[in-house]
Amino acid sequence: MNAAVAKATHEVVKDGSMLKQKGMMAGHYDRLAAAGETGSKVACTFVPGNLNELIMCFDLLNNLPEVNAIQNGLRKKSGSFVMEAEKDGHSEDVCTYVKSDLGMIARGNIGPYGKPLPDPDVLLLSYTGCFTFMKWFELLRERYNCETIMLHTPYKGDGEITQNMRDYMVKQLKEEVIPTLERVSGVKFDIDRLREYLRESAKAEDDLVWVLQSAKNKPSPIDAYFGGIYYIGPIFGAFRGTEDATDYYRYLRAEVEARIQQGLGPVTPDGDMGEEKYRLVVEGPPNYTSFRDFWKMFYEEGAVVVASSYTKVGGVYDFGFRHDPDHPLESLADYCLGVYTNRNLPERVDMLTNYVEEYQADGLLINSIKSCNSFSAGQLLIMREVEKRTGKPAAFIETDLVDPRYFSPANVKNRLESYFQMIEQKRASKRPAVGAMA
């Protein structure tokens, strides 16, 4: 469907990989809804530090609370859930992922696809820098009275993974995490099974990195922030380590290769994007309750996001990390230690500076999330430092994750338009004056 037809019919255009991803997610929620009938046991965990390969070794279904909040946000259900949680006494300043999840549970725990979600048999927290996750699981533990496992990930305060950190995490995996998962599931741990899953993960990670780095092309064939939300879904959630994920990323890569060959930009909800005018790097999560309207403010101006920190929140693969089947437990430790939320501010500045320069971006845009402290802390410092190092203009907008009360379309649009004007002024200042000597 072309853009003109899409606009006339108000249908959302999706490419094949987006439809494939949607089908995968629907199938996963069907499996969760059927857990009571099939006898499947369920683990709840979070995206950063997600040990999906290990969870699958025990035949557990993986239910991710923040993914439920995202899916409810995209379906415009989260606002009422957030207010439900606030009625129960949760502060307006609490992460809206948490309140969306708790509000959904309070209203019967009907999932994003309209089917009830099962109670968890175990809560697995791979702690990677977000303190809110700890309190969230404390609340869920009180409600469900189930086993809770905490895998503590040391903070990379000096920006390096030391052998002591790795050993500390492997010890926890061997002595606490794996024995508890064995007891809950009744399945004996098989390290060779874990190796097979990790082998599949590495294949998918190779293709994901290729897709994300395709944005170095001009025009970029992808949007690495809005489109990137679809691309990271399987690998950051319940599919990493599966053949389904490997197939998906192989399919996605072929799709993007075709767009490069045709000289096409990203697919948007209104069809192929027109002329690429601005190339941006974005820091911070998107707003999900007005996701399409938010995205539209970019592509209608010809702005494409060529790199983003948010697409690294569940794993930073483009700087070389891959899950390693030859060192399975050490690999899980290194994965948790390296995720974006466990990186210090200098590392984040280095990453974003690298993206601005390597992807030939026009500048950095920060979307500061009102209720997300793990992302928002230090963002003004990050903005100033990246601007200083790159000489490219930076800008700051504010929204929220899944609370529609904190998305102001007029305010965001005005700030974006001002930013694009800044970029134009920066370009104009670098052009030689008319009549100037060569």
Given for the second form:
Amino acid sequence: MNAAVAKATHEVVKDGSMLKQKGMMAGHYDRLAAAGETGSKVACTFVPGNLNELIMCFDLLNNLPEVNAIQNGLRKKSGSFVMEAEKDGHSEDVCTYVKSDLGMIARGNIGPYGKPLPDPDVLLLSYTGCFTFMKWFELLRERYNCETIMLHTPYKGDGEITQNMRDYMVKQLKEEVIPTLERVSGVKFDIDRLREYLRESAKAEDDLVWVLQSAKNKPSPIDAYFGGIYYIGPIFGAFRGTEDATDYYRYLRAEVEARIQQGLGPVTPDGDMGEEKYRLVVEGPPNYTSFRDFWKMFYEEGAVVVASSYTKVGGVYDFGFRHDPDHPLESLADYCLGVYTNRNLPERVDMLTNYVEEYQADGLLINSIKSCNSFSAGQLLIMREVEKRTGKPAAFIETDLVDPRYFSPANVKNRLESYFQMIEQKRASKRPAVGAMA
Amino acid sequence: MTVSPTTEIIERCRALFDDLQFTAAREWKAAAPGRKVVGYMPIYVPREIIHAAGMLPLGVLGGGDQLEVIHGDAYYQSYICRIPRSTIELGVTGRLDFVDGMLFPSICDVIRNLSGMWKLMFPEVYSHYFDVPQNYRDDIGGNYYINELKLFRDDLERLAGRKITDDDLRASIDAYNENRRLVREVYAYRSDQPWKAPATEIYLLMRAGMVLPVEEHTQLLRDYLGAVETEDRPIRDNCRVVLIGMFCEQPPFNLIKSLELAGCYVVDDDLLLVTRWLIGDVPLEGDPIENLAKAFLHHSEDTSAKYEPDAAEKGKYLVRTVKRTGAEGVIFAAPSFCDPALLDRPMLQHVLKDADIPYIAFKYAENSGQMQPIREQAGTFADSIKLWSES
Ligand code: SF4
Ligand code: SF4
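Please supply the corresponding structure for the form predicted in complex with the partner chain (the preceding block corresponds to the form predicted on its own).
The complete assembly is shown below, putting the previous chain first.
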């Protein structure tokens, strides 16, 4: 996703971190394309519950179908892939990530960077926070007929991680996931190697959290949704646990520090954002097929997103969790259990309320995604609850991830404009009326 | 004119089905002090444990096509299925105000999220997301599930204000074993003589099991089998179909009727799977919680909401069902926007194709009114099957 946006905006975005990420992503897709020649084996897995450190322990390349769908969305290729899959019998009602992926495969599996993607040697079905994942990998298994590992992450129905959940996950890791990865890769598992990667992860996580929390500044130096999507790229994808990721987040942090010192707002595709007028918290994934137009609707109005739940979908780090080299398997379990979409609704409400308050936002905006029941079912209640608890106005828009048919720019723009007016009215009603004191 | 015993039974079931106030369950609760009712949604919960706590398990399956949804729509976007919104409607209109606990099984993200909504909206009610393992090894998924069941038992003990002993559990397992045996007998009877036991009647009969105490339902099943045997019902030239995809949001009653009118005998379905989720008897000897767990892991129905660990086995259960019941085709009927049913459907269809079994597919909503297109589609399907079999 990130390099694609960078490409579209290279005339303005020249941050070192951005260039570094672009190189990392291109290198990653090159390695995938060359897997046949280099003999590298490939694992596919999901962003929530992504066990990148473990995958690296077996010298496997990590190919994430959600990331491919996003990349194809940004390049406006996903629409035709989705239709291809629908032609092939997949329902118009189901997640468009799945259909974008299946459509791409049906058309020859040429990846978003124009190079072929390798067949997976193993599907690591990290079943975390989304029902669709289970069926998605059953569909891929049908196609590739390769080894498939189910790693079931129990849902935090009561808002807690219990010892039973953790034990269950660790047991699955020890007895199912690791032995199968050993067999597929031919590489013996070395727990110290895992510890090293986890240590690296924690460093990057510290810097990521620092960057995301920098949005508490006024003006915020970052946009924690549209910009945030660049920032999560390496750590949510195939780089968590690598030195590359650590370096990337160190650069990023330094850049953001510099922006704070200069009192600058976020960088947008059109350069520095002007005056910060509205501070928003956003719940839900973005639309990718019109990503730049969507973002523009915000920055043109001086709206900056100061916190978002989507940037927690591949891991929630801002309440203290870090990958822990001293408890490697337990911390992988806790990581999966804690991702945003594995949290129950009351927890999500608490988190968003906390964001509105801690980041001194003007309110909550929900971008409800047609594809995604995991995020979307219950969002209208979430909206009302957060509104009630914070006393700040909330708003609701509807789009889709990678299906351009469900992005209606005029509707979205209208909704946003009325939302900004609502915020203005709320502010005006709080100000003491001029002359009222006399 | 005297009413036949079958009609009498079915009319009673129909009255239970139509009653969106759940009067029968309310009366059960009011009949003795301290009684409690625990609601559950599809797809499966171990009702034995609720029963063993002296409580009534109550199936909550949305509002059907008779409930006017006024509030529920304000909680859901248009692209989410109907059952959660009509269930919310039942909740906010006080129709479930006698329910002391609500269980939300692991079936999909909509019901999963509804568990949290229930916590927020009805904080005085015990709401529980009922998770089940997707790993079927005794020492992994089994251990996890046994511990979950124990925690669940603790919760219910607190709710009931009494202990649930192993013997209580054994007695309840016994009661449900018997119920499942009768349910399967009814299903077998229908697949043998579908002209005698129409799908509409079987549906109402099974729905009654969602509100009645299990012992009463078992007796009702027995009575039905006895009564229907004496009915003189003509054999029609219908084709035999398996109906699949209806395991959660309920089809409108008229949909089932329309399929029959269109010339289909439903010889098997995945409606109300909780009534026969566990295959075979759960043993009464030994640890009852472990027995329930083992039955779940090794002897339970296959369905789209479950993971199939063995690639070669994917969807094969459907072919086996078709063979066992002598069905001539499969009808995929899924609720609109239903992830489990719709994501699974292409894979099941591939398996059917390989086995040369014809199928059709359509979608419905619990409140769909217009049955004509479905009737036509099913009618054409039935005709074409007859043509094939004649040629
Ligand atoms: S978008 Fe939602 S439904 Fe689709 S794969 Fe991601 S979490 Fe699952
Ligand atoms: S109808 Fe399908 S999507 Fe809707 S709640 Fe039931 S299983 Fe989930």
